[in-house]
Amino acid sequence: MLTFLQTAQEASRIGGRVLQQWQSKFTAREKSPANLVTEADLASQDAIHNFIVTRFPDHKFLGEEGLDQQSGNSEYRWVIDPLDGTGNYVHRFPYYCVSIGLEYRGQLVVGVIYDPTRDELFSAMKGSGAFLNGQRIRCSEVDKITEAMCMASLPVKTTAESAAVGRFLKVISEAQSVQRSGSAALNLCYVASGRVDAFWSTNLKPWDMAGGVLIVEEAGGRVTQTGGGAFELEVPDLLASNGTALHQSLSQLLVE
């Protein structure tokens, strides 16, 4: 399993590597950035692939920008997001991340996400522990909502009277803070290290969660759909916490 973790990790530099590249071409003036972005993601995530797949031939793939290999008999399967929190890389605000990851008979075994803005690379393997450039990390100990600061994730286009606006609004008048960055795998990594308590959305991908989830259960957190039940990687309703009752608090606005 340390083999399948050392790939993720250099992977996710190599996206993260790739993505700064063309953050320098976003000055050229022939194409707009909505293009350029996109040019990046696939850029990005092509050269992940390729790493990985030079090393396991025979494993499964399925990625953000159409990446979809499910032929083969075996077990393993990499989740690739090459750039999480595109609305932000596209204004140079530096809130983005390469995740991976990867799972076996269908549960998640290595997370990795790489902030290439900040050089963190934060990564979990199952039963070991998380870790933020090679040092332990765990989430924090609030237990009470009123001192919590907690992120969302909603959708891009919105409006005033969805359900998602409604969830955040109750929550913004019992927490501490509520904030919304654009990121969902960096604001799994911000509850793994405590950075914050908790973080919930109803319209993720896979992709999205595969690299953070593993990170926060193994710095000690807790993960379920926003009403306690199981998470499931194809289901996108996902609460993460530290763990605290804070949860139960969490989980029982949010689907009142």
The other form holds:
Amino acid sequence: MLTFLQTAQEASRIGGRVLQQWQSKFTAREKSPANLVTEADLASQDAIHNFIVTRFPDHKFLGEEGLDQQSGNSEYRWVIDPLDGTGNYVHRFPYYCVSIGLEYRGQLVVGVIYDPTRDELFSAMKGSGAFLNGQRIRCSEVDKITEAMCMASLPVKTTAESAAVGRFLKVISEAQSVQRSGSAALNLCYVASGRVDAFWSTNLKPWDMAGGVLIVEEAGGRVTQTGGGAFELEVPDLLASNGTALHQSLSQLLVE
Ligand code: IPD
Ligand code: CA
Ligand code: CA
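Show the form predicted together with D-MYO-inositol-1-phosphate, please, because up to now only the form predicted on its own has appeared in this conversation.
Let us now look at the entire complex, which starts with that chain.
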């Protein structure tokens, strides 16, 4: 399993380097970077995929940018978001990352997320704890919603009347604060490292979650659906917390 972890770590740094190189290209061309982002996304995904597939040619792959390699008998599947936090990246708001998760027989066994701006590498291997740049990380102990800093993701083009906005407002009036920072994968790492106490979203894709869920769990946190049901990678509904009574309080508020 260590080989898989090391592979994911190296691959995430490779992807991060590609993203940073593309950012300087945007600057050099002095035009709106929006149309170049897809190229950066793809270049990062290609670099990550090439690196991993060379080592494990029979493994399966799912990546946001049209990568869907499902053939073969392997019970391993890599789930990749080559750039999570695209909106931030476009605006040069330094909160985006590369996210890589590895499943074995449908269970997450390795998670790696790399923030190239801060050179922060978050990682976890099933049963072995969670780490940030090699140092053990743990979730916070805040258990009261009134003392909690939470994070949420909302759909990109949401409306004032949407259920997601309704839930966001409900928690705002109870929690100490609610942030919306634009990278679900990094938000999970921030829960794992105790920088925030909880994160939820009901509009996520497998590649947004695959890297970070195991990192939260291995840091002592808890991940379920917002209503408390078991987390499933294919279901776009996630509540990740430090695992204290805060989880239940938030879950109740979110489904009320
Ligand atoms: C998005 C981010 C965002 C979340 C969106 C995702 P992308 O991923 O994780 O936080 O709210 O649902 O699509 O598009 O930047 O890879
Ligand atoms: Ca994403
Ligand atoms: Ca993405």
